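One chain comes next, on its own, written out as structure tokens in the form predicted on its own.
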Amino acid sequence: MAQTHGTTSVKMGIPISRAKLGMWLFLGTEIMFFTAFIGTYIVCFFGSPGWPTDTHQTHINIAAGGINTFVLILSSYFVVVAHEAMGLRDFAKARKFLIMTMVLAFVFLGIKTYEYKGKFDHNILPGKIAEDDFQAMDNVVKAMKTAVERELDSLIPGTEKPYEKQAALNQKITEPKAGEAESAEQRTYRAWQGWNEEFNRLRTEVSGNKLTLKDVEERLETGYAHTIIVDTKAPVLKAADGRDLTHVAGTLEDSQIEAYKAKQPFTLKAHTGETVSIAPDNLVTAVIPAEVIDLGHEIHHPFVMPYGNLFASCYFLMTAFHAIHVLVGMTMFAWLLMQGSALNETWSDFMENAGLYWHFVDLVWIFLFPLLYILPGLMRAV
């Protein structure tokens, strides 16, 4: 708008371009957007006694967060240099520093991907974290089910359902001929069968409240390495319905493992709770599943994390939305770089607005880093 005083015309309004004004207004809404996230996190953090602060449980990598903070601050400096070069019409220099900014942005996202992978690997995800003992034990059951089914898929490829594949695998298991050792393939099948029996036993005992969290932890530490699957010529055990059993699953003591390997008589504690003696001349075949198929490394030890799901929700909400903003900023810089040698002074306003947006992204991380990475550790030390 303009007013005329005599012969003088005076322009009134904010002395910035419409694009820059629009960017500032947009950033204002973004500030309110992230303020809501940060405010919610602060309220949840201070209003939840027992909020998870152990970085070994939460898999918060303070060093990675610190490196990312430095990376973003340095990238903001490069943006300032690129904008200054645009003003001086040194467009080659501007392109150079924009490329360096893009490289640092990729470094930031790479480190963030590494952090996310750690959380996915350890199931630190909203709705997946155990907040009491039963949930922790149930997570072990689910992890074991996943490991057993994945191994079954590798042994019996195809699109059939798990129970169909299990039936097919059972049909493949045959007794070795007299005087012949069991083949490697047969031992693998029996080992999977052993892991499946252990899974079914664990699931039954957990669902029946027959185990404590400590029991499950001890079984993960030593139990599966001592589990043995035995087939005998003559029955050595009776089922609940009175049937004679020549197939026994149980666990061995350390001394009995040595006796079994030395082909001497050994005793095992069957899953039914009975102690069974096995004579070498009665043994058809036996296998210790963990020595043939190692699924133990896929089953994480159970842990209880009060407010863990709330923590994970806040963490992923804030860092994921921030990462999306990083991608938007990278898109703006990529658009500038796509101009190549055609980059000139007409792109100065676009460069300035992209820089403003990137500084905002950097500023948000300056708040997220201490809140998510530093504050929990400080509160734990208090």
Second form
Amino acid sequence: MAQTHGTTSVKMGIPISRAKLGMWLFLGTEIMFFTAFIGTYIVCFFGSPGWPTDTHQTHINIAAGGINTFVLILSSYFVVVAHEAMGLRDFAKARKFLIMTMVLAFVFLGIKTYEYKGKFDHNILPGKIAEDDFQAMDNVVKAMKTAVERELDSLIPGTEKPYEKQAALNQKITEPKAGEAESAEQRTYRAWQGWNEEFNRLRTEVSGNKLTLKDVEERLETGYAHTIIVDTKAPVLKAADGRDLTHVAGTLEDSQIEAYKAKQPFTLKAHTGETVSIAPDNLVTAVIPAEVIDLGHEIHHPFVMPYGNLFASCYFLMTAFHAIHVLVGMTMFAWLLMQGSALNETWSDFMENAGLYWHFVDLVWIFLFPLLYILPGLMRAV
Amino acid sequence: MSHEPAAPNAVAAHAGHDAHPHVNYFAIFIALCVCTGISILLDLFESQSLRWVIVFLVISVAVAKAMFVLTYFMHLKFEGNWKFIILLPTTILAIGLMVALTPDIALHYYTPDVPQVHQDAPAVPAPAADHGHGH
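Form predicted in complex with the partner chain, following the form predicted on its own:
Whole complex next, starting from this chain.
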């Protein structure tokens, strides 16, 4: 027993436990670690004319950041209470507040995940953001290629290459027996062909430098959105240039969509400018895969964000390293909670160090919140 | 931004974590919430002329919050002078890094022209893009 007295004695001339000294030295290095990231971000922010500050475009959600700030502050308070309770040997209370801290940590990570999802969904990712008009147009072509190929995969399942699947699809269309009406599947295949034609036209024209970003935007808004598929047995829609509009008929107004859903006749303006009357019988209402109709919706409105990739790198570097620290803090609290009712005063040092670490995590967020969420809005009018 | 060395040596001399005097942690928590509220309110200001003042205020609020956490939640107010030995070097290095990086913002030795930023023209492709240098 006598030998255990030495464990908490002070030997280094500094009147604190070695564990706490170690934690503080570690936190000293952590300060420099995060200063490097935050400093880099500040230099990029203020040193780059045109740095992205539109929080709608960058999908920075001030409400989410604000709630997360509150969550971390509250969790820090709970940790302090837990530590205090341990000092008073009220270990049940300490456990209760540690559990609440864990819950708040999960809430923080949940909100962070929600924010990350918004960025992933809108391609606010390093290396994915268009910084000029040409890159923005390329992104539209890529998105359309993805959508068209995914649709092809659902129509022709298998591991063949896209061009092999396309050949298989073409073959299925040319197979109908004479005199017989096209089957529903064949009409779907033709609908896909129409999309593929549109995609090829866009790709050729973009790579041929024939379109501006504005043209592509207009085409997305009018040409690809709300596209309907018309029965091939109906009078064929031909554009002035002879292009077959049977599959890609045009833009629908809200009232026309209603009529379409109610299977009532209506007229529509094809994106070539022609007015076409559509009878309910002409519509392939039963077999239109939702993916084909909504293809235009899936392709995000193109945007140009100078320095967007650098912004995304900074954002993910800072917030992800912070989130990793949250996970480490949670591990320490989980370790304490795993002691269950065996939690006693021998864990005081551990509790204090876990608390110090957690407060540091809170501290980092205290700076990340204004820098990432508040400043962009303030500097927006530059 | 250094905190006042108000730590009473009498308290520090006791050492250990049991020596912390009682702090009204809930009051600190409320103060932190109020500070967060202030920074969100400052975000709603849309003043061109006062922009830098607001930026300064937002950063000041963040520093104030950091000091609350360091002083009370992390008990630095009640620690001995060792806290300066440990935190001063890292603070100096951190500030030094920021100072060293500042010329990248303030003193461009290169022309800070950004080709991606559309200064005047709304769109990059010229109207004559039809005979571009494509394939």
